[in-house]
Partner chain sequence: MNIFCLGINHRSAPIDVREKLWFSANEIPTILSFYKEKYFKETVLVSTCNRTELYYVQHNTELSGEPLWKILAQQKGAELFFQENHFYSISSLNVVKHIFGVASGIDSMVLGDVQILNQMKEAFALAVENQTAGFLLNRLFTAAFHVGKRARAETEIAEGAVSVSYAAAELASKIFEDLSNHTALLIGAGETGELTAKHLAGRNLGNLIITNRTRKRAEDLAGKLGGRVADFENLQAELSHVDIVISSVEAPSYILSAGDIRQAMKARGNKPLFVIDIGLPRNIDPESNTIDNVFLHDMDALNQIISINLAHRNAEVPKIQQIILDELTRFKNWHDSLEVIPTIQQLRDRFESIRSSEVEKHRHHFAADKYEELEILTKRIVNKILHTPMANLKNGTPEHSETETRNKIHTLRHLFGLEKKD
Amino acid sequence: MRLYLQIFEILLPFFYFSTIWVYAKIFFRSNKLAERLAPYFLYATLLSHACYIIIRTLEYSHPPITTIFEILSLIAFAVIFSYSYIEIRTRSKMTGYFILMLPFFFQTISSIFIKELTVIPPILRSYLLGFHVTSALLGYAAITISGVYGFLYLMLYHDIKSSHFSVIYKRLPNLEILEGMSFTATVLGFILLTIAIIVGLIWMPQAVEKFSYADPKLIGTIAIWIVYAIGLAAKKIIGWQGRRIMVLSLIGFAVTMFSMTIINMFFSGFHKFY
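Could the structure of this chain by itself be given in the form predicted on its own?
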């Protein structure tokens, strides 16, 4: 099985690159053949990456969360999974070029540097921990995509307001579709983060000796959840839409990036075990 893992580690960056190339044809050339082929490239890459994660989990008897390079691969999968869901829901392929560069970068770094640890803490072999981490990463991936759509929305909004009709104006979906895509990603991220938080709060106090409700990473994740809860409530109850919601999605994205980088590296407590 390790031979298959090595083959996947070599092929996955090429699968991602090929998929990006097809979506680039759609965005820059409006290529009809590329539009027909894009879903096949997307789902083939998604399925191949899923097989890689399953094989790696079975071969080493633990979820792929023991090193930063395993987690990078899991993040790449989370992004392409979330994007595939959004594309199915919105039926728009014009933003795939921008989104899929993220998993290509993450998986390429993972494929180059990934290796198996010789000694693994017992908790990292827990499949419930794997479910918790995967749910959180899928949620973060959806939020990241929502932030990208928010950024593209504001770029297009600026083009329209300034009457500067660049390639962004000509190729991107209209503001309403971009807002819908961002909202779809936000809802998906909110649901997945909710699942991750619930699993963590129920299971981790029993499984982790140094568990603390004051852990900065836990507080950061709950803060992200609150920001998006406010945004969803404002859209549903107050009727917020358009630029306000997009700015809020970028604020949530900034908080997410701060939690995943600065807090995770320098301030996290019991979350340091992965």
The other form holds:
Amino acid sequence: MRLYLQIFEILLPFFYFSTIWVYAKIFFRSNKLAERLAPYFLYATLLSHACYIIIRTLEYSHPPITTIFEILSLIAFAVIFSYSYIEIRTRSKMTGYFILMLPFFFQTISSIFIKELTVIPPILRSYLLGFHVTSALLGYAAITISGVYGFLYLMLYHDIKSSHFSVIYKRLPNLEILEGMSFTATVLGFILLTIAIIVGLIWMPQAVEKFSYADPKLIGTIAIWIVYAIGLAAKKIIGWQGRRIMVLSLIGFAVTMFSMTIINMFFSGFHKFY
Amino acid sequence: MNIFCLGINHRSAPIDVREKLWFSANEIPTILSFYKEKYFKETVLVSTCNRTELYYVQHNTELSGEPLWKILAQQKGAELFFQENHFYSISSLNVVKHIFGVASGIDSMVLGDVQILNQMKEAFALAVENQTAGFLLNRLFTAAFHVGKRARAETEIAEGAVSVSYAAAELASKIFEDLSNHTALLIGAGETGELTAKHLAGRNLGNLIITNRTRKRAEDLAGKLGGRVADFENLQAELSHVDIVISSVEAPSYILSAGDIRQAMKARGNKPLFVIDIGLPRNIDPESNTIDNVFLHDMDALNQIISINLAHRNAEVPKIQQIILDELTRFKNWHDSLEVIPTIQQLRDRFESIRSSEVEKHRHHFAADKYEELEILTKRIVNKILHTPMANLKNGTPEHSETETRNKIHTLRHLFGLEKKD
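Having seen the form predicted on its own, the form predicted together with the partner chain:
Below, the chain from earlier opens the complete complex, with every other chain and molecule after it.
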């Protein structure tokens, strides 16, 4: 089983890379063959990643949420899964190239640094924790997707405004669609994050001895939540539209990335179990 | 190949000459009947604003008398306007190649023009209706329509806007998803503005408001395009509830300042506003483009879109040429396979002449009643020998039947010395 895991760890980045390559052909060259092949590449990668996660869960008898590298792989899976859903719904393959960059990046880092597990803290075997982590991860995936759409929105916005009609202008869906996609993903991410925070705050003080409200990850997550709460309020109450709201969405994305990576790597707290 | 084309187009003659040879759909039936009766076996006349082309299949005899271009010009009573070099005259496979180029849009004045295919279909329908398109032109036009269809499906030859009004409409649909929820304000009743509004309406624009210094002209246009007329003095008030502004008035200075637009943006909750300024000199302060969610574009920007799209269409031409080459080969194979009937006939004639001459030579060996039997017997033998090969030749093989049949015909003609046709 461990051998299979290692094979998957090597293959997955290649699968992601080749899928991105096919989507690049669609975006930059509007290649008809690539358009036909894209679903096969996408679903093959999705399926392989699902297999990898299942095998890992079975092998270590717990969901892969114990190290940052397992979590990165899980986020990569959540992103490709959500993207597949978006592609089926919008029938547009033009944003795949941009979105899939992220799972490729996450999975590559995960594949390089992931280790075999030796000791698993007993606390990581709780079901409530599973709920907390799953909603947090799906929330992060939704926020990541919203960030990419925000980024694409700003690129297209800039192209149109400056009369620079590049391939971005030619191929991307229109501003309203991009804003809509980003907004839907944001709302979803916000709801999931809210659930993750509530579950965490109710359950953690009882389960973890060293629980502290000053935990960097807790502060980071609440900062993300506040940025998105401000953004949603600005949209709903003040009626912000277009560029400003998209900039805010990108700020939220940047804070999220900071919280997920830097805090996890360089700060310690009760959230660090490994 | 007995197919010919006489034509005049944007490359061979200037517009003042071309327009003299434009035939309306009402005139064409008379012309077609005239040619069919007097000169040709089959004929189709295609006439658009950029080309007039007469496709025809000749009878076996060569045309004599006045040159065809003169006869065509005479139909319009305008032969003095034309010179021989205004026309091109092509024949055989070159006609096939030419009509495929026309149908695919690479021969159009605006590369990739989508209208030409429909115009060809209409011209062909007129010929069918008047019974002047026969077996050969039927196949030629059907093949040309197939090329046109392939060109649009397999390449991007017709993609992207190549006119100012269309480019403006295309730009609008890069900002808004569904135009049916949006309102456009047309300032001025000029032609380009009108065309832009028309293109937007074609994309399901929700509402149209028209304003003009002379209210009457705005009302006329509103009657034509639908929509409501607003007072020119009320421009600022109208701005607050529209999402698209098309401005094309002649004015010495800006009719809308950046301040006006900023104020309007506040009033409309900062929702995106798309402003197309096609006035010369410009109608709207270019400074407005610095305001958040305002997209201001002038003629330069629209022309830039057009030239990018044209360059893209140009890059698609080699793909089209490949399609034309494929279809040309197919057409030629089909045409070659037509030789099957005359070949069978010639082969029968050849066998029959051998049989009858041999029987004739030995006639004196037989009594009259026996001679008749001999005739029947030898005929039956010849028929039986020829039956299977002829049947196989006619049916061909299910796959690549045209190519196979053509090869068989060549072999047969060679083996039996039939190469020289009558």
